[in-house]
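The data below hold one chain only, encoded as structure tokens and taken in the form predicted alone.
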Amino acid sequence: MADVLTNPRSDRVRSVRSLAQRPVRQRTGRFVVEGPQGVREAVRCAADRVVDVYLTDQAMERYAADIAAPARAAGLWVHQVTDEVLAVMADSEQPQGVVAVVEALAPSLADVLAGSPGLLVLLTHVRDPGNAGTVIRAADAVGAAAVLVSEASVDVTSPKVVRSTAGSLFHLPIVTGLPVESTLDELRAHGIRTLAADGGGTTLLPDADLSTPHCWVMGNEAWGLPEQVRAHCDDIVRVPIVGKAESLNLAMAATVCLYASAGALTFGT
């Protein structure tokens, strides 16, 4: 291991805190991964794209098993930094003494198609990171095969949606910058059904047909989906609200689809 990291403004701390930015990332091909779960799952799951590991002190011992001894074990560069330095590279306001810079993978879409895959979603022009990573993360608990995400959506290797995917990012394909209705026509031609997620939908979630390949597709967050892109796809499908709540969120509507879809693929329900 490297001695300790003490310079806040080393061209090293600079250059992994530089990668807060779109086109830094977009430049040199990697993001930053914050916090032991994340970190833990790149180590675990991505080994070969992690380029360095960079812990506090005090992460250090606490993590010493589950992501400094297999970082190491895996070849990998293990930093140890001070709370200033680590603070520096971090986004987050209170970084938990983890971080990870990862290279980025780009799945396409006929990667992804050529797997036969049952579920897919779909996130058309959404813009909020919180919601984006959470759609990832229920995405990942349900077993889906992929998520696909629109052009005009958020970057997926932003730190706040790395962040709150937990480390779901490395545990499927994340397919992204797609046009939209031409994807619909793709997932159509491989047999697998397009179902529009919106409020306005006349088939109920608990009607629609879920047995056979199918993916969701889920608008943005503030205006939904566009009449041209529920008129591209095989159904219009509403969560049934018998409560006085208006609506649910994107990540809520999402997350409730997703575990329908995947007891019906996998129960027969």
The other form holds:
2 protein chains.
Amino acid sequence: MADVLTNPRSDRVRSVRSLAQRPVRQRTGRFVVEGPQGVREAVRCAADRVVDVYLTDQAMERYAADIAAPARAAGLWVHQVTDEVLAVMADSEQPQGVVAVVEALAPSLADVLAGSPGLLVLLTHVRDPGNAGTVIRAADAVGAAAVLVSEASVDVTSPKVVRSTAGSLFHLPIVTGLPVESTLDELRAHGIRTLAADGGGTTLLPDADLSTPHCWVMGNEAWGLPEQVRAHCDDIVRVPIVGKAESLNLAMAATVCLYASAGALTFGT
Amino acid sequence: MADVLTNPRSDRVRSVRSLAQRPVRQRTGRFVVEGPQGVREAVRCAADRVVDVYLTDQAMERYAADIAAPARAAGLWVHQVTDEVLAVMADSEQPQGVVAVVEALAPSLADVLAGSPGLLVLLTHVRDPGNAGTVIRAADAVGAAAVLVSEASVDVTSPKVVRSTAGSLFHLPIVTGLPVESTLDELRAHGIRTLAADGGGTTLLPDADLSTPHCWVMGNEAWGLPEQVRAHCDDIVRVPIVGKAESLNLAMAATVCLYASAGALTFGT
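Here we have the form predicted alone; I need the corresponding form predicted together with another copy of the chain.
Next comes the full complex, and the chain you just saw is listed first.
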């Protein structure tokens, strides 16, 4: 094994740590992935964007086959670090001995539309990192073509979002910073139906037409979708609530809608 | 308005605060509900178990119609407190000026089975409060008869679980402390099919028989369902994953399974 990074106050360690701050991520175009699941998927699916991989002694052994070896095979820098160094680099309390620095990708809506997507989800003004990450994971699970994220939303390269995507961040394009209404217009112009998911919708999910390309439009956690956005969509769809619950949270509603789409598009109903 | 509680070091305030600790909840049989949504549902659906309601001056005004008035109408103790007192009482950083102390209920599995339940979910060794709360909320949303929680799981009256149920805790019975295998036997003896939700299942969710009474069996967040539990279930069902995601998290998988059940049982597919 080569040199072990031992100094938690070194420039390198500080610079990794500083990526926990959004302005630093924006300036450098880089972000940190923590934990074996995320790092493994970064190495597996986005090796050309992985700048450095850091593992503790123990993690180097534990994840030899699924992280260290494939990372080296891909020509990546794999560094051994002390537990103390890793703890400083990571935002999470349990990074399980593994972090990586990765270059952010900025795919455009035009890139996504060029692929004739069948299923998309647009998050508008989503603020909670766990919700954003979970929706990205659900979109990945159902084979959605991409996740679209509006302006004034949480940064999808923030440590909490990255963690909660469980590696899905590297599986499908995430287009960010989109203005909501012009994006809806552009989707419609490409033959993609826009379906607002909203508790006040008149179409029940089982009755929604999910047979052609469509994009789920999800509102903010607290205030939902503003009237002018709902009016801009082709349909407003309500996930049925049979019991006494007032509503579903954003991530649950998105997961149910996306699975309904997957059922209609792939499994047949 | 009567007396305002102003002393954050009083015995009363300390005793509310102490309910953040599991041993204190176990000893007293009481727990704290924080935030308007939870407190409103406690007052609305479980007034006979609400011991005290505490509101700040501002919250007293803001939630006059949906909390303070109905609480008084139900003969409950409604106390006005200072912001400082409320902050000490609450575990959460944003209780929005409202907390209540509620007596825990301990329904038995026999109680639930006596109602001939059509849909249940059993959480085995669930540890994450957010997951437990979200599953309770999803079970409520689809009109499940109850949520069953195994021994060695998170305490469903802990502040974080209570918060994440968004009031659903008061909408359906939650049976806790159940031994897994004998519970599965008892469910089966009552004609309730037990469906393990597991990424290694051979039956795909759209092919699962959800037409008769059944109980979803969900595993721990990290290690899933042990082999002997899976073997004890009538079927092992996999939520389809079309994309590259490795898995869904517990709350997402449970939500999708429960909605599939609701679709089969209520909406038709």
